Structure formats: structure tokens, C-alpha cells
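Only one chain comes next, encoded as C-alpha cells, the form predicted alone.
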Amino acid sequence: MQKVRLSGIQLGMLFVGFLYGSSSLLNPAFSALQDGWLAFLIGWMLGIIIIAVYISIYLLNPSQTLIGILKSNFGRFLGTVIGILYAWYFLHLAAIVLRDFGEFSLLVILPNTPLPFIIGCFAALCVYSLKKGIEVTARTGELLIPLIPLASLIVTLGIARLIDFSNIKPVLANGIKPVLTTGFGVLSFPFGETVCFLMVFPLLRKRSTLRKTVFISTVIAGLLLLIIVVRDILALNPQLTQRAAFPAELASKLFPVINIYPLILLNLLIGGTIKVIVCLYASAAAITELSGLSDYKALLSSITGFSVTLSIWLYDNVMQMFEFAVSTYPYYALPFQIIIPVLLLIISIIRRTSERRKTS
């Protein structure tokens, strides 16, 4: 793994694709109704802060993956235990994204196709890409990720005639609490999920470009998602956005004259594939480092097979999937995304300060 090196642009494309992923599909701010744009802004700003925490953790522990950082700061035993939990979280996250796209395909594209077959084919594509190496996915991302803003712009301009600014009124009609609750959900999905990249940051060729690369990528992805959130509220109205299983798919059907749905589908698959690949890579690399193996690729087939099985087992139906995403997931992910990283940052700063005092 140490022989793999990514350029700043390649890492940035992976980051944009990861954040865009299933977020554009599910609209993470839908539960705030007409205040969804405000909830997303709050979650986005908090997301930038937590991503800055991840960057600082890596820069204070250079050239180490998350597993190495955990062992260095929490001790070998406790660090290993927490590392195992992170490997599980990355694997679970891959299963969640696989199920998201499986349900989308089942409801919208292939209604008579068995769900396991859809998820299995999608996962096979991800395994094939990872077998070739994470750098191959990154190079492919350089070609495909630029299509994402193009498709979003086409849909937004195409349905501009349906925009009704009265759909965002009244502002804060239900108070600030639903906005803050939804903003916390936006923080955990998708911005907090970038904790996966603590397994990817060591692959960056020039460490000095990390802050700039990740910040620009977060701004670009955040703007794209904000445009989608605002577009859905203004064009579809808040109630329809909340009731629709996949608002982005519904918005594409409002495009006049021509059918641009295949372009939207391709767009979503690009982001979703990259997100699953990054999650599977993070889990495989974590298990490889924890077990002392030399190559993560030897674990890919078994890890992906388990992830596919888990994705099918997770929910009985699509309504349970949405209920878990809104009510349970933000709190389930809280230790992995915020509590442990903040503790890691504090301990890393204390250790670095102590080392500097000793050397001086």
C-alpha cells in the first residue's frame, strides 16, 4: 500500500465523489421542509470544522493511517480495539450505501429484479476496481467526477421555470430545533463519513497540499449539494420533497422535451461507486494493518461478500432504511465521527507539545 501515491487532484476527485455519493440521492436535509437549505448550511459549516479535525489529526501523526494513529495515541491494546470498531464502521457504511443504491434501482429502474442481484452486480464492479488498485479508481475519478456538476447544472436550468420562491416561506415556521436536528444529521451524513479518508490520506504524494485539496473539495461538493437541496425545495415544494423517496430522480422527470434521466442515473452511480470503493478500501486496509497482512487485496472478496450480505439483512423495506438514516444513524456514527477524533486530536496536540518541550 505504501507504493501507491495519489496526486492532489486525484484525492480531491475522490473526496468530491464520496461526499456527493448517495447524498444527492437521498437529500439529507429533507426533514427540515422549507428550512432544509438552512439546515444544510449549518451541517455544511459544522462538516468543514470536523473535516479540519481529521486533517489536523493526520498532520500531527504524519504518514500513519488511522489504525497507526489510534495505537500511537491510545496504546496498543485500546488502539487495536478501537481500530477493530472502525473497521466494522467502514464495512457497515459500505453496506448502507450498497443498500441505498439497491433500493433506488429496485424502485425506479429495475422493479422486477431481485435486490440481492442488483447489489451483487454493483459490489462486483467495486471489487473489480479495487483489485486494480485504489489509484486506478482515483485516475478514473479524474475523468468522471467533472460530469457531476455538469448534470446538476443541466437539471437545475431545465426546471428553472418551475421554481417558486414562496416554497421557502415561512422561514423557521417550526422553530429552530428541527433545523438544528436536521443540521446535525447533515453533519453525520455525508461530512462526518469522511473519517474514512484517514485511511487514504497517507497515500497523498505531497502532504503540503492536503489542507488546500480537501478544503476546495469540501466547498465544491457542499455547493453542489446545496444547489440540489434548494432546487428540490423551490421546484418540488417542501412537502413533496419530504414524501418523495428520491427527490433528485423526481426532479429529473420534470425536465422538458427530452429525457435526461440516464444522465442523472450515471451521475449518481459515479458518486455511489466511489463512496463504496473508499469505504471498502478503508475497511480492508484497516483489517490488513490490524492483522499484520501485507496486501489488502487478498481480503477484498470476503469483505465485499460480507458487506453485500449485511446490506440485504439491514432492513426489511425502504421505509426502515429512511427511518434508520434519520433517527438512528447520526447517533450511531457519533463516536466514530466526532467523539473519538476529537479525543485523538487533543491527545495528539498534547503529545506533540510534550515532545517539543523535551527536544528544546
Given for the second form:
Amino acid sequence: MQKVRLSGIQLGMLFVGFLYGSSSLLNPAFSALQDGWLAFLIGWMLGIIIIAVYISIYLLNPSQTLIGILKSNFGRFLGTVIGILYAWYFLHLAAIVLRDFGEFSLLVILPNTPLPFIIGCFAALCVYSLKKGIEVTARTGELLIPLIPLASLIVTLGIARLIDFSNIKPVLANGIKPVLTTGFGVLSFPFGETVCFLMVFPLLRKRSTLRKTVFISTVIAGLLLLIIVVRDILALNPQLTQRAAFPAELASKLFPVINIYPLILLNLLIGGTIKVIVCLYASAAAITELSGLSDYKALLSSITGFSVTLSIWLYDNVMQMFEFAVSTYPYYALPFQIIIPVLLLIISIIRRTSERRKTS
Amino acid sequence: MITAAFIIGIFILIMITDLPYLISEKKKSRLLIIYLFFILSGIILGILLDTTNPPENPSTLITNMVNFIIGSN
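Please supply the corresponding structure for the form predicted together with the partner chain (the preceding block corresponds to the form predicted alone).
To see the whole picture, the full complex is given below, headed by that same chain.
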């Protein structure tokens, strides 16, 4: 496989774009109503812990991708089986984000365009970018990701006159349980999804900068998402936020005089594209490594084509999409995002300790 | 038949653009097996999606599985 190297800033930009991706549109904390900000804070803190687990796994197994780490820790057979499951999960995640983008475009900007055409065009852009190499996407991210906070700030400041701080009260009116459940949802979407980066970390030029880069990126992306969550609660009110299909798009409509929803679309185009690209790369690289092929680019188009078909097949309608995201996805993603990585970390620590004992 | 035609069109285009990669790969048979698996499953799925009785979507299957495991209705 061609040697590709990413700088710390490039990896950081990919990380921010990935976390921001579709989360900026869907508001991951909407089901906790006025306590959404608290649920997001809990999910964010748990997210930082789980991302620290991913970093530790990589640092304990340096220069290895997730597939290599799985094989060396779980053994060849079990590692391959779990690797195939991860390849499926990354592919499924790419299909989910493609469908999010398709549904948003269908509902908001292109109501008469067939869904397969919208998703197909979006996927074609992702394949084109990945065929040039993931470092090209990372360099594009360096240019485009700084636009994301700008777009969010314009929308937030534009609707600042509608902010009503009484919308945040009463705090914990329904008890702590819905807040914790939503916090768990925030952990799985978007923070836990960064498990995909275990396939990208080996591309980093200086391993010593990994911890700092990823931590700063998680804090920046978390802050941006927190601003969006709080803005939606204060300006739209919690009930409207919960009922709206895409709260960010609704918030943009409140902007005085001009229509600025293209700015929201800009966020999705930049963040969403990076998220799909990272997921497709992770899936293609995982399948390539599992099958012993030399270049992930040979499989990329066929995997993306399958992912487009899968994204059309995923849901019957947009309501099923939201129902799946809230009720099923956190439990479905739990083994991939938390259980297997925590097991991997424990096994890696035990192996490292026993190796040290042997050498001493 | 719009969905099926569109999806089949996409896959034909994919196969044409991927020819250089298929030629340059050393383990051709292994690559072809995986490649054709994705291409054929995509085409078959695309055709099935356009029928009057499409297959149950994966989200419903995953939801049923999750509900069965966590014991929820």
C-alpha cells in the first residue's frame, strides 16, 4: 500500500469534521428536552474518556491498524471475525451518513429529486476524493473546516434576539434518567463513532503529537456542538427542537430578512463529506488488510456503490431514520464503540506488562 | 424502475473506472471475488428495492435483534 503521511493539523481537522459531520444537523441531545445541554455535557465527557481509550489502544500497539491490533490481541481467527464485523460497521456508518445527507437534501432543498440520485452524487464526490488519497481530503479539510465555526456563529448571532433563557428551565424536571439515557446516545453519536480513526491513526507522521491533537480536536468539536445544542434549546424552545426534523435548518429560517440555510448545508457538505470519506476509507482499508490485498483503492468504488444501495435500503421513511438513531443505534454501536475497545485495552495492557517482565 | 436503473448504471460505471486497479493488482482472483461480491450484491439489492415487495430493511432487523437482546418491546 502507498505510504501516506498526515500531519497533526490534518488529522485534527479530519477529527473535527468527522465529529461535527451530521451531528450539527440532527442535534444529538434533542430527546432530553430542556436538559439537552446537560445530556450533551455528560456525553461529551464520556466521549473524551472513550477517545482516550482509542488513543491508548493505538499507542500500546504502535503502527498497527485496528485490524492488526485485533489479530495480535484476539488471535488470528477471532481477530479476523471481529475485523469483518468492524468492516461492516464502518460501511453501515457510511451508509447512515449518506442517508442523513440525502434526507436533508430531499426535505429542504431538492424535494423533487430522486433520493438515489442525491446520494449517488454525494458518494461520487467522496470516491473521487478518496481515489486521490486520504491525505488530499485532509489537506482540503485544512482549508474548509475553519469555515464550519464561522457558519455556525453567523446563524447563532443572527437569531440571538430570539434567545429566551426561561426555555432552559425547569432543570431536571423529569429526573436524571432521561438525561443519562440521552448522554449515552451522545456518547455513541458522534463521539464513539471515532473508533473509525483507529484505521487512520497509523498514517500520522509524528506519533508523539497524537494525544494532544485528538484531545484539542475533541474539545473544539464538542464546544461547537454545545453551542448548537444550547442555541436550539434557547431560541427554538425544547418542544419545537424535539419535533423538528432538522433543528439547525429551522433555526436558520429564523434569521432576519435573508435565507441563510445554504450555510447549514455548507456545514453538512464539509463535515458530512469528511465523515463519509473516513468511514469509507476505514471500511475499504479494513477489507483490504483482511484479504491481504495491496491497495484499498481497488475496492473503494465497489464498496461505495454497495454503501449507496445500502443507504437507500436502510429505512422506509425519515421517521424510521430518527427512531433508529434514538432507540436502537446506541445499543447496536455499543460493542463496536465500547465493549471491544475496552477489552482490547485491557488485553494490550496485560500483554505489555508481561512482555516487560520477560525482558527484565 | 428508476432506482434499479440508476443503481445498475452506477455499478457499470464503477466497473469501467476500476479496470486499471483490477489489472495492476497482484492477487487478482482474491480481489475479483471480493469485488464481485460487492458489485453483485449491490445490483441484486438495487433490483429488489424496486419490486412491489422489497426485502425487510436492515434497520428493522437490527432493531428486532437489539430489542430481543435488551428485552425491550
